[in-house]
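One chain comes next, on its own, written as structure tokens: the form predicted alone.
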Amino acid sequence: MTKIKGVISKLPNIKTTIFTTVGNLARQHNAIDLSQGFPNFEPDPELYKLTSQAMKAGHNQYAAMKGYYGLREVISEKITKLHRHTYHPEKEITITVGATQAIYTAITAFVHAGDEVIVIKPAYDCYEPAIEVNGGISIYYQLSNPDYTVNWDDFKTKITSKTKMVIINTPHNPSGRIFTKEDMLQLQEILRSTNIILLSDEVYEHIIFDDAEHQSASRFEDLAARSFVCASFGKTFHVTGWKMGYCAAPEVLMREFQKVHQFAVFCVDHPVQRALAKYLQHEEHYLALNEFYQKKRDFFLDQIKNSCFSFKPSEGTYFQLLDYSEITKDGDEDFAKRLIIDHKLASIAISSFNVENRNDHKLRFCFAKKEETLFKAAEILNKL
């Protein structure tokens, strides 16, 4: 058989992602998984009934390469009530398979060999490989530890004639901290006077908490002017393994996004995006979401009050960072390992997220779970 020799490797640094190896221990050791980000409930049946409807009804060919019209409506219509902000539906606005796929997608359309692109770490995995599959180079900028701020003064320090894009994410995952309306406004200024596009990943749009409001891209108008804001439903309406999303960005960024997006996947899931242009139509199912989840952080965290971690309560996303340098010093890492080996319960260390590994010693934890799963995992942490 003949073999193809020589093969280089356009991510050669590139290892399996944490998320999966987490999981594979955690399913070894038949630990309670609060490592990665789903739901363990099921979502709201009537989004099963709309999707089985439009099944039903024929639509189950080709959407438009920019997504169902009606979808794209609703969504515009929904960021102008909450973020004062209008993106035309048409022009303005696309469907993707999952919020990875619109940020991959914009990276993709944007970056040349040698750009820079700014991000800001501690960061999810999936942007630094699609800037580098493109020949851009990732700059870093480290938020502080423990509060996970951005000193705007030195992330400024960051820009140069190089820097092509900046990736920000709000609600921050894994943090759980939001950026701030004033944080919003130090980056408008920063980047007021540049040509550099502001890529702000907002997938827990609809999760934040202790009443304060989401700090959108599209608030802000010259960074609206710059950026690409993408979402999931996936991650709001409790059904990640759908893979659905969108992107919203002016007209001149999103011409070039669907370039790209045409040709690689052309569109995405049809009746699904039926069912949910019904779905958003009621406001409550996704406006519900933060009480929804305070919640579930609330009930997580008064389990676990008397026990050796420490917290500040996430802001929003539906994670939460431990602090457990009172119980070991261990790295991360190792700890995690061994919660779940020797105490059968899974979490994320944030090191590998941070630059050159940085050891805050804390772990994720992921409480978008039922309660009586909560429960079990907060006897596991009492006892450490």
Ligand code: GLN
The other form holds:
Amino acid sequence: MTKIKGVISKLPNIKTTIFTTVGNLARQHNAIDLSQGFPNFEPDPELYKLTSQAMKAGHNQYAAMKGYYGLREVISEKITKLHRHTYHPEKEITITVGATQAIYTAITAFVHAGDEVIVIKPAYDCYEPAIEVNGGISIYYQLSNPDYTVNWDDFKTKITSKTKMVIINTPHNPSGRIFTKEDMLQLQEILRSTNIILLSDEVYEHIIFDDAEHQSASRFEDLAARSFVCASFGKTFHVTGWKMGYCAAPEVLMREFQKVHQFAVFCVDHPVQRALAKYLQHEEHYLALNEFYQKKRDFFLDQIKNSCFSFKPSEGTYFQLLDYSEITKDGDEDFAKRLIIDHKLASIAISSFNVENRNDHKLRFCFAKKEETLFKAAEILNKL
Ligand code: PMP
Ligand code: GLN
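Structure of the form predicted in complex with this ligand, please, following the form predicted alone?
Whole complex next, starting from this chain.
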């Protein structure tokens, strides 16, 4: 059989994602799966109803390229209400295939070969491949263990004349830390006199605890003027499999974004957009999320408070880091693997998100799960 030769990979070092690898191992060993971030409970049935209504009403052909206008309108109103910054629904908002496509598209539209992009590590794994495939160079700023906070004076040293973009993620996956208003103000000052674009990954904007407020880049005038703010309905409405998200940015940036978007996907799922436009009109559908997930975080942490794991309660996201250094000094990948195979509990080793796979002796557990699942997971953790 003919086999094509001479394949030159654009991503020679990229392997299958840790979420796929660990998820497969968890299934193979019948382990409780707190690894990949997704809920194991159903979304609000109202969402099914609205989607099916939209299908029956005939919204089954292509939507507008930028997204269904009615949905863009509600998103614009929501951002104005929460962050006091108004994005023009026609010119400054695009509906995307999850936040992942928004992130990929923003990077592709702006990063030229040789451009530098500052990535804060540990980082969610979709940023660096998108930079690399476009010929850009990831410049790392590694957060310190155990605080995972940014020292902005150190951060500033990473900026050069080649810096095209900075990527931030708040609330932060995997650390569960959030950027404070002070963090955002410092970043704003650092970027003020530059032409650097900010890519602000805010997919966990509605999962934030202990009465803290989400500090969106859209709240800060000079940041908003240079930012792509990326969001995910998958996270907010417990439908990660629907892969629906959006991106907001000033017109001058969004115009370029849409040039790529229209040829990468053209438009996204039409009936679901119609359903989301109706569902999003009720603010309790997203404002109730903080309390909903805080209860889950508190339940999980209460169950393991006497275990050998130590932790700082997550400030946002549906992830909790647990430090296992009292149990073993082994690498986190080895420990995570043993936890799956020997104890039937899956989590994510965070070393692969760190520079040079630094071992922080921490595993990431997703608590977007039913109480009974969290209870069973805690039973396992308490025995170690
Ligand atoms: N950014 C972060 C930090 C995430 O955790 C995720 C979730 N997988 C995404 C982006 C991607 O979101 P989506 O599933 O909407 O593409
Ligand atoms: N965001 C999810 C997580 O961090 C993973 C999504 C994916 O597998 N790509 O667990």
